[in-house]
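Take a look at this single chain, the form predicted on its own, given in structure tokens.
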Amino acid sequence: MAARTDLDRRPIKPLTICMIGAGGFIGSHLCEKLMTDTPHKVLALDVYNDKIKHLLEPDSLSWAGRIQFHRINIKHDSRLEGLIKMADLIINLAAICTPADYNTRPLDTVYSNFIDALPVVKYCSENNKRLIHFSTCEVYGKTIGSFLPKDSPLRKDPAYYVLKEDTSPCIFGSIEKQRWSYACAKQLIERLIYAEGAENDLKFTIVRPFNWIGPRMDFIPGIDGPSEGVPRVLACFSNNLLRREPLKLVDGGQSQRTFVYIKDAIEAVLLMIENPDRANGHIFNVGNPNNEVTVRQLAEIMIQVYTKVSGEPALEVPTIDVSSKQFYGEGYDDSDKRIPDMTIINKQLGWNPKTSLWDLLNSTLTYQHRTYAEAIKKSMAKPTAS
């Protein structure tokens, strides 16, 4: 592999990194990267290793070697501590991130996204070792426009909802909407990580993701995952256009989103990795507000994409409206809108997203139509119990 070098041209030498959550969509699209495209040594840590299994067998893969997949739940395994001193970075993407689950498993929800943290960010700090945390773009909350009158001028200037790293306020709402559960978590253990910064030192960099998308991305029930649950919006509709069902609107699905290629994603990722100087200390927006639809026209989008891809018909009636109660149980709440401002992360790390939404779903499509089609077939002929 040739000599690489940082944005500054200094060469890049080879880290070893301890993933943890390195088995879900993000840890597998990132452990793919560094494995083609980087010198460095992971050690995978995980529950399940599903989706990098196609990285760590057979033993005659180019990258053989590098990969060390583990298998812990770092709520009570003793190896933690000694897997992240034998690392020179640290990267935690383990949570609990699926909206279905912050109203009805809201203790799982903060433990996972506070309590579980803890241990990471104490070794990182006590051992001297670069953290880069995920935390989420829901630590926004609500924008400010959303509380204006809905004829107020003030609703088309940008600064009452681009979401800024460094100025826009974290709005959430009530205890008793316990949706806020996830995103008050995430904001406090940023928190506590900033605060370990600036009183112990350490190094550390958050990762705001606003809605990647890409194949891998959460499940498909029944398939490959639980029968029951309901998994984020994307693998939602993914599951209903397979299964040739409806797709149900949330309250109309009138909020508004962005949503960015998991590949692009991934590349910025990679700056913050192999440009320590530029990231550390940092938080990073990582979206595309060029990708910004309502949830309804998504839904419009994937159903004529996946026309395209799969050549089967839409149906007479593709989409239905359901309450937010109806969905996801009593509870919940939602932002109006997510639309990151990239200016730090442009200014930092150069970086900016490529991929149009109408590509990223393409892509994403092509790949569980080919994936699940099968499958479901497969799970819809099995003999069932007399």
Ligand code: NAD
Given for the second form:
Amino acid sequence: MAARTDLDRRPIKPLTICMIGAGGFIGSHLCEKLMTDTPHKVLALDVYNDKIKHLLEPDSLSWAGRIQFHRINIKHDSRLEGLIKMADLIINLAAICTPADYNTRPLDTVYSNFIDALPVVKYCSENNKRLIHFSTCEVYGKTIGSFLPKDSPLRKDPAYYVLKEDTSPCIFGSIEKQRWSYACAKQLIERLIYAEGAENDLKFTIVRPFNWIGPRMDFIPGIDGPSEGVPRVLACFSNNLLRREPLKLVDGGQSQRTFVYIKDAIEAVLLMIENPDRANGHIFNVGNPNNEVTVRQLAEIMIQVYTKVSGEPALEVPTIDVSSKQFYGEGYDDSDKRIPDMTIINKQLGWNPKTSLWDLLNSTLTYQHRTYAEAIKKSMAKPTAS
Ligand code: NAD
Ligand code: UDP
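Alongside the form predicted on its own that was just displayed, please also present the structure of the form predicted together with nicotinamide-adenine-dinucleotide.
Then the entire complex follows, led off by the chain already shown.
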């Protein structure tokens, strides 16, 4: 392999990376990338390892020895500090991060996203370790434009909706709208990390993902997750398609999102890992501003793509509207629109997303169909207990 160099043409030294939350959706893709394309070592910490099993076994894998799984709950495990001390870089992905939990398990949400992250930040600061912390685009909350009258021409002005790391405010709903428990906890941990940087010289990078999607995201209820569980929208809609049910549009599916393919986003994280001088002290939006759709449009495209992938015709009534109260319960609220400004990540790391929404849904739904269609058929054929 030719010597790998960073963006400033300096050779990249192999690192030991302590990845917390390595068994989740993003962690599994990041571990895979680090094993296949780099010489770095990973100490992979999580409570689960199902999504990285293919990287851990068998011993004959070419990267065996470069990835080590530690089953650890960071809430209460004295091994955490020792593992952080062994690493050159700490990446913290661990979180409760499914919207259905924010208003129904607000205490767990705040503890997971703020309290449980505190020792990680403290150990990094005390031991002079670099930290890449995963925050969220939700820290922006609602756009300024959403407060303008519906017919105001200013709603079309990007100044009222594009989200910029260094200038946009963070706008959340009232405390009864417990949806914002997650965003608020993430905002406070960002502020704490930023303050550790300012006062104690912690070397940090904060990542704000904008709806990263792809294979292995969340779970399919009743197959590899609880039957009553409510995952994020990609898995909810995949589940509906696999079961030949109408896709549920919360409050009419009018909210807008920009979706980025996980593999594009992982390229951005790798650039952060390998270019510390360009990434330290920065907060980065990571998303695809070109892939904006309403949730209703997302449903329509997924229905089209899945018809092609599965060879099954679409339902006559392919979507239904549900109220957010019915779907998520009391205290739900929504972000109206999320377009990331890409200036900072472009300038620092020269990164741009590549994959169109159609292409990323095509590969993701091909994976969903291949992975789950048989299991769903079997589970639906089983007689239910009377
Ligand atoms: P995920 O739920 O798939 O992964 C999180 C992982 O953290 C899980 O495997 C979980 O078991 C682990 N974890 C949680 N609490 C833990 C604990 N106490 N001890 C050990 N492990 C623990 O979620 P993801 O999509 O991979 O997200 C990773 C990070 O990125 C999160 O911080 C999330 O808030 C952030 N994020 C992701 C997106 C996205 O588009 N996927 C968007 C915004 C923010
Ligand atoms: N949503 C929906 N139907 C579903 C699941 C989600 O209409 O079955 C909507 C949800 O209300 C939100 C958007 O899809 O407006 C994205 O939801 P997701 O859970 O992926 O997370 P978010 O982007 O809000 O963090």
